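One chain comes next, on its own, written out as structure tokens in the form predicted on its own.
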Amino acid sequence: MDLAYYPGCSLYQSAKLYNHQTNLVFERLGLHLQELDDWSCCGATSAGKINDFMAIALPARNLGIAEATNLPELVIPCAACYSRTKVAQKQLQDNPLLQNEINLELSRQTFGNIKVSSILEVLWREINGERFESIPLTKIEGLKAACYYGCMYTRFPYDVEVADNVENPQAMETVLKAIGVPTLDWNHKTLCCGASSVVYNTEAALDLMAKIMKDALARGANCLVVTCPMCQMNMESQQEKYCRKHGIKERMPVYFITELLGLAFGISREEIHPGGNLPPNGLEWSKMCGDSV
């Protein structure tokens, strides 16, 4: 089954690993991701702070390219890209005059004829289907995961349909449960990590990250699992800074959900993550990935 695929800028830069893992995992599920030809930046959160028109026009261009594929669904792994694209599509549907104005400048126009889905929407659907059931699973041991969604997966600056519970999303927990990874209830799963403010308001961002880490540790987690590339980068790359600042002694890896899915699907550590995250608490990978279940 073919699906249109918009990786976005992060998955070609700071989150190249996420792009790599997503393609591996989807292929194992029998889903071929057809990357959009000549896609461009969706504007993410920056465009909306500067120009409301461009905040819609930028993702509209990608939507037009996606609709031209005649595929039914557009998959977007990045939470910011997903939010921006989904909101733009709804705003265009609600404002025909704006849609006409933008379409006049597009070589491939958009009319809302494609479903925009996050990576979690697709994975959530697939674990209940025949493709998932046909995959022999490798047991993953030693993890107690705190699923960290970040602030953009269920919060939108416009009235759009939300696929998950806004206050207490469950898609990641459902997917991880299906591959035998235990998850924990906790309070800060949708708290903002500071996102790009780590560049211009570092101390405030570090304080937010520390709150997330403290709550996850207090619930007994030994890893965070994410789908947002910005959340993964902040929580992992800034971990020494926010832990030292707030006197946090423990450290934990921050996994993309695709990494754990890949391991559960029998993809080797070297293939799913060249270089590899360190397993939690020094666990050996041979112990973490045991017999098939």
The other form holds:
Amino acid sequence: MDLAYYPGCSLYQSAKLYNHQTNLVFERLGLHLQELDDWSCCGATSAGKINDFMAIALPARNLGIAEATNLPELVIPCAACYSRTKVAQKQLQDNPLLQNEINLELSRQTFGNIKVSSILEVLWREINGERFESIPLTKIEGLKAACYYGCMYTRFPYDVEVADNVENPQAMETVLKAIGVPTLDWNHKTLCCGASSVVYNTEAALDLMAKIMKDALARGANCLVVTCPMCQMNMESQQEKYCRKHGIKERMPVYFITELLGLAFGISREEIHPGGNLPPNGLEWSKMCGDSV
Amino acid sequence: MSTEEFQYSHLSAQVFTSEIMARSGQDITSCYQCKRCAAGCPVAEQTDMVTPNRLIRMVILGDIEQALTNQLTWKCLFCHTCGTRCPNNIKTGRVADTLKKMALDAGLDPQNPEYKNFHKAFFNHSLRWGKINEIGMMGEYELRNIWDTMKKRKVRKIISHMKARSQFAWEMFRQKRLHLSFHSSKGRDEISRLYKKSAGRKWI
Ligand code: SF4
Ligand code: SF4
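Same protein, different form: I have the form predicted on its own, so give me the form predicted together with its partner chain.
Below, the chain from earlier opens the complete complex, with every other chain and molecule after it.
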């Protein structure tokens, strides 16, 4: 099956790895990702801070391109792009005049004829499908995962349909259970990590990250699993800083869910995470991945 | 912080409240101060006791100066915890966002000019190239910060800031997160036509 695919800017830059892994994992699931032709930036949170019109017009252009493919579904792995695009689609639907006005400038227009899905909505559905059943699973040993969703998967700035429980989402837990990775219940799975404020309000953002880390540790987790590139970047790249600031001794890897799925599907460590280091908490890959590595 | 004591005026409270409601799309008059929003707000500890419910009250009372300059307005992370928990579906994050836009429109210097510089750099970069190139975007952000600091003649601050920034960049490079490739989108014409259309619109 073919799906329209919007990677977004961060999957071409700081989260290149996520793009690579998503493509590999979807291929194994028999889903071909058709990247939108000449897609442009969705404006992320920044557009809406400056210009409300452009905050809708930027994703509208991508929606138009996606609809022109005639595919039924558009998958967006980045949580920010997903939120922006989904919200813009609903705002256009609620405001036909605005939709018309924006469409006048677009070579490929949008009429709301495509379903916008996060990566989790697709994975959640696929683990119940035949294709998933037929994939031999490699056991991943030694992990206790705290699934960290962040803000943008269940909370939106506009009233849209939410795909999961707002306060206690379950999609990642369900997917990880299907590949045999144990998960745990914890408090801060949807607490904000500070997102881009790490750049301009660093200390406050570090305090939030430390809160998340402490709760995960207190529950006995040894890794975080995420789907948002901003959460992944903050929780991993700032880990030394926020842990030192708050006297936390332990460190843990922050995996994109695609990394664990890839390993479970028998993709080698080097292929799913080229040049990846050993997990910082000292778990050995050979122990974790059974005989697939 | 407020320099003069706040004087309530019915008319200005009404005008201010209506403008905020129209721009943010939030029915703030239905707030009954239950404080569910306050309990969940992740920055509430760092905002000088300005919790989301208090921000709503400030607006309704027409305390314009406080509403535009308080810590919550500028520190709000737009995480929407307040909105999903509010029994009246008031998304205070959008109220804070609206207040920031109003303050910037009015030329008020925010407490944290880096906030404004970051989002301006990001937005301009996405308009100019159609896609974000993190190095270019962050470069524009730094230039804007330096310009702001220079205007205030704080050379030391620039130096310490640059040091911290180059460490940040080096860290990102070391973790293979900075890439030198350049991306753009051919749809830039469409984007700039849309941008022209947006001129002068205060809300949609
Ligand atoms: S949760 Fe809603 S009704 Fe309650 S205090 Fe906050 S804004 Fe007001
Ligand atoms: S959106 Fe802003 S005001 Fe609301 S809970 Fe989040 S940080 Fe607090």
